[in-house]
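Quick heads-up: it's one chain on its own, the form predicted on its own, in C-alpha cells.
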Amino acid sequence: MSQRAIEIIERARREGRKVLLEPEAKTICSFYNVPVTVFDVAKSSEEAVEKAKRIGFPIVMKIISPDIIHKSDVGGVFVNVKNEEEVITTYNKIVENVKQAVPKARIYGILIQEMAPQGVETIVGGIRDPQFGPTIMFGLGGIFVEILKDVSFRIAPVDKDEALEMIQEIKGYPILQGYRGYYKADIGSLVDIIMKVSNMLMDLPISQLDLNPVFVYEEGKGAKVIDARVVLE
C-alpha cells in the first residue's frame, strides 16, 4: 500500500471531497506505476506558460475544480495548444467560462498536461461492488463502451492470466490484433495497467476508478492513461 496515496486520499476527505481531483488521481496512478500522461499543476498564467515550457508543445488545458465533473460541458478543456501566446490566452478563457457557467464553483488551478499521441482508445476502471467487492473492468472505449456496452470483468485481484483473458474475451480484441488497418496493439501494457488497477483497488478505499480513455500503442510502444478519476468510499 502506498503511504503517500492514503496522504492524498485522507486529505480530500478533510475537504469533504469523494472525488479526487484529476491531478490528484493521476498522482495515485503513478505511485502504483501506471502510466499516465506528464501533468502539472498551474495557479497563474505565468506559471501556465512556464509549466507548458517544461512539458513541451502542443499541450491540453483543463479546469481542476472539485465542483465541475465534466469539463468539457463548461469550457474547461482546450487541446492542441501549441505556443506561449496561446498558453496565456487559454488559461484566461478557461476561467472566464467556469465562472460563466458555474459562478460558485472552487478554482484550483488549470492543469497542464501533454498531449499525447492518438491511439486505440481503451478503457480500464473499477468498482468495490457490495456483493462481489472489488471488480476489474476492461474494454475498448469511445462508441464501444458508450454504445455497445463491449466490456469484460473480473474480481480482484486479478493476475496476469486473468487479465490477458478480459482483453481476449471482449468482441472488439480483433481491433486490438490489427484488424482492417489498426495496428496490433501493445497487449502487454493493457495487461500491466488492469493488474496495477486491481492493485489499487484492493489497497485503498476506492469506491470507483475510471481510467478513460487508456491509449494503447503499437506493439512494443506502451499505453498512456489520458484521463482518471477516483471516487473514494
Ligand code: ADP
The other form holds:
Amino acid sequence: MSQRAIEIIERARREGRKVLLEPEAKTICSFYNVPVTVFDVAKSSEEAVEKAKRIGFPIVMKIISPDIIHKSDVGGVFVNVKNEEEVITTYNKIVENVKQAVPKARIYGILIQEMAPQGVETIVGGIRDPQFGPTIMFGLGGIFVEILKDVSFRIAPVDKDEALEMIQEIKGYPILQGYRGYYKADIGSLVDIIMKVSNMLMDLPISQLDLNPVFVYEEGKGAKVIDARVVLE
Ligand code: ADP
Ligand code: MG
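We have the form predicted on its own; now please give the form predicted in complex with adenosine-5'-diphosphate (ADP).
Okay, now the whole complex, with that chain kicking things off.
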C-alpha cells in the first residue's frame, strides 16, 4: 500500500472532496508506476509560462476545479499551446470559459502538461461493485465505448493472463493488432496498466477510477495516461 497515496486521499477528504483532481489522480497513478503525462500546476499566468517552458512546447492546458467533471465540455482544455504568448492568452481564456459555464466553480489553478503524441485511444477503469468488489474495465476509447459499449470486465485482482484476455475479448481487438493502417499496438504496456489499476483498487479506498483516454503507441513504445479521475469511497 502506498502511504503517499493515502496522504493525498486524506487531504481531499479533509477538504470535503470525494473526487480527486486530475493532478492528484495522476500523482497516485505514478506512485503505482502507471505512466502518466508530465504535468505541473500553475496558479497564475506567469507561473504557467515558467512551467510550460520547463516542460517544453507544445503543451496542453486544462482547468483544475473540483466542480468540473468534463473539462472539455466547459472550454477547459486547450491542446497544442505553442509559445509563451499563447500560454498567457490560453490561461485567461480557460478561466473566462469556466466562469461563464459554471459561475460558482472553484478554480484551483491550471494544469500544464506535455502534449502527448496521438495514440490509439483506450480506457482503463475500475469500480467497486457492491456485490463483486473491485472490478476492472478495459475498452477502446471514443465511440467504441460510448456508442458500441465494446468493453470487457474482470473482478480484481487481475493477473497478467486475465489482463491479456480482457484486451483480446473486445470486438475492436483487431485495431490493436494492426488492422488496416493501424499500427500494432503495445499490448504489453496495456496489460501492465490493467494490472496496476487492479492493484490500486485493491489497495486504496477508491469507489471509481477512470483513465480516459490512455493513448497506446506502437509496440515497444508504451502507453500513456492522458486523463485520470478518481472518486473516493
Ligand atoms: P475531459 O475532462 O474533457 O475528459 P481530458 O483531459 O480527457 O478532459 O482532455 C480532453 C481531450 O484532450 C483528450 O481526450 C485528449 O484527446 C486531449 N488531451 C488532453 N490532454 C492531452 C495531452 N496531455 N496530450 C495530448 N492530448 C491531450
Ligand atoms: Mg477525459
